[in-house]
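Given next, in structure tokens, is a single chain: the form predicted alone.
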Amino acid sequence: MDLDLFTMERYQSLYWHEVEYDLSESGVRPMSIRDLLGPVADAEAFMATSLGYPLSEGSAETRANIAQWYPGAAVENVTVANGGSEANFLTLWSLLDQGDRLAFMVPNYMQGKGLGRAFGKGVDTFSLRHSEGRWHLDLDQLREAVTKKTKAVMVCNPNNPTGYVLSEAEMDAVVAAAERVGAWIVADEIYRGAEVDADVASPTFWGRYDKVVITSGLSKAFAMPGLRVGWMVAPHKMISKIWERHDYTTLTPSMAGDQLCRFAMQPEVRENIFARTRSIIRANLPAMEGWIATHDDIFTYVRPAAGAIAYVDYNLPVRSGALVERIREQASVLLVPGEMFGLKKGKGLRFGFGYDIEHTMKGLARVDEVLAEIREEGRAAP
């Protein structure tokens, strides 16, 4: 298998522990096990959990609790993996053969594009576009990208890095494009539940079409990335196919992860977790937006609908990868450039704001210094 370099993950892995200000993270401040269990849960019962092998698909109780979040889903529609990344990997491995093509939304978390090129014949992209103060799906590009050779259409909704949530009409357009050629839809919904303004979860693709695979997990909206719990929701035959491939990767989730996921996915607990996530986002975003506004001469910004991520286009004479590297080297601040989300021609930056906002603002003050230098260099240029 010939895999493309996963540039964002490699870049973050190299530097996140070496900088003073890591603003590349796209989640919120992680929960502890004590935060999750709360004062009334039986923590001693959890501590007594035997660390043997759990069921490879996840326990029936865990899968039933996950299924409750997807209207009409049942236990047999769910299987558990080690994080959302493994869920995406197993799904695309199960769907794509050597002659198949993947239609892939950009900007996006680029794991899917790399796997589409590795497992299938190639990848055709379609875009979210920024115009008139909002993001929108390019419907013409969607129609061009989905052909008779397309086996799957992959979207990230809510979107990474923009925080955009597809409208009902745009979701219907994705379904119509897939249905026209009999393709599957793979919907990465890892940010669902981390809404900026709404108090209900964003719409899911589940139930809109009979060939849908949802991938998600406990990392972003649930604030438990360290548990490494992900899942897939799909028709039972596809779940069986994915399960067979899981036998070749990590075999099972962890016993502790399965137990904690079972608890977290109880409806009342789940909604309490989302309330915590949303409260962090809503408390931190005003400061982030205030800083962005001080650069309105070079930044173009659209408020995210979900996620602790702010994406800006910028007007400076430097590519996003080079800009982020300069900020890292000079200011010890780690960001993610638009280039790493498939926006090769775009000039954009993703800022994470879901952790300690005072620490974040100190990091942004250092970014100010680099941006000021670049402005001065531009003025001095002949």
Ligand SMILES: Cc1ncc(COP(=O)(O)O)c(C=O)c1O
Given for the second form:
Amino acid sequence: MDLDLFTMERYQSLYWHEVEYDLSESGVRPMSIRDLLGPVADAEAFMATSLGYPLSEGSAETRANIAQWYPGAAVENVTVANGGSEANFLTLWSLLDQGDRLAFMVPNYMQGKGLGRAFGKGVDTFSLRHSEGRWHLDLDQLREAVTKKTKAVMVCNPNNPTGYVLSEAEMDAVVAAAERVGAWIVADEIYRGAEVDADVASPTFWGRYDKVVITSGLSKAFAMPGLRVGWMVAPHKMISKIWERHDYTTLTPSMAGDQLCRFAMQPEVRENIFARTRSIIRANLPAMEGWIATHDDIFTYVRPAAGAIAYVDYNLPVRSGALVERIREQASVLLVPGEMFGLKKGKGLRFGFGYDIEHTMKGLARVDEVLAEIREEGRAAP
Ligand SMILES: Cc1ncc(COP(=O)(O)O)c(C=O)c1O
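Now show me the form predicted together with this ligand; what you just gave was the form predicted alone.
Shown next: the complete complex, the earlier chain at its head.
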């Protein structure tokens, strides 16, 4: 099988733990097990959890609690995996055969594109664009990308890296495009619940069309990436197919993951977790935006609607991969370049701001030095 390098994950795997300032992370400061269970939790009861195999599809209670977050979904519409990444893997593996094409929104987390090329026949992209301080979906490109050969249309909503949330009209357009050719929609909604301004979760694709698979998990809005819990919500027949494929990857979630996910997905606990995530985002974003504003002669920035990530386009004579590499080497700060989100010529940078903001600002001060140097070089050039 011809498999593209998943450049962003590879880059992060190599360097996130080696730099002094890792601003490549897209989530918020993780919760501890104690934060999750609460100060009066019976820690002994948790310690007594038997580390046997959990049910392969996740326990009925865990799946029921996940289903509650998707109006109209029931236990049989849910199966649990190890992380959102395994959810995406199992879904695309289950959906795509060799003659099938995937229509894929960019910019995006590029796992879907790599898997679309590996499992299917090829990938057709359609874009998010920004103008006048607002992102929007290019509807003409969407129409062109979705053809009779398209088996699935994949979106990431809320979007990584832009933090954009599709409007209702844009969601309708994605559904209409898929419906026109009988394609599936795969909606990676792992940032849903991490809204910057709103106190309610962004809309889900679940319930808008009968051929929808939602992929999600506890890693981003739920602040528990180390638990490695992901899930899929889909019509029962598709869930059965995905579950069968799970037998070939990791068999089951972990027992700790299943149990803690059951606890986290109780509606009241879930909303408390989102309140924590949103309060971190709201506390940190002004400092991040203040810093971005000091570069408004070279940055074009659109405020995210969700997620602890800020994306800027920049106007400097250097490609994003090379710029990020220079910043890493000179300043020991790790960012993610626009190139790694499918924007080949895009001169963009993604900054994570969901962790210790004072530490983040120190990292950004180092980025200032590199940017100043590049400007100097530009002025010195003939
Ligand atoms: C859109 C998106 N989906 C999935 C993942 C992977 O999630 P997990 O860490 O739960 O495997 C990420 C991680 O960055 C992501 O941004």
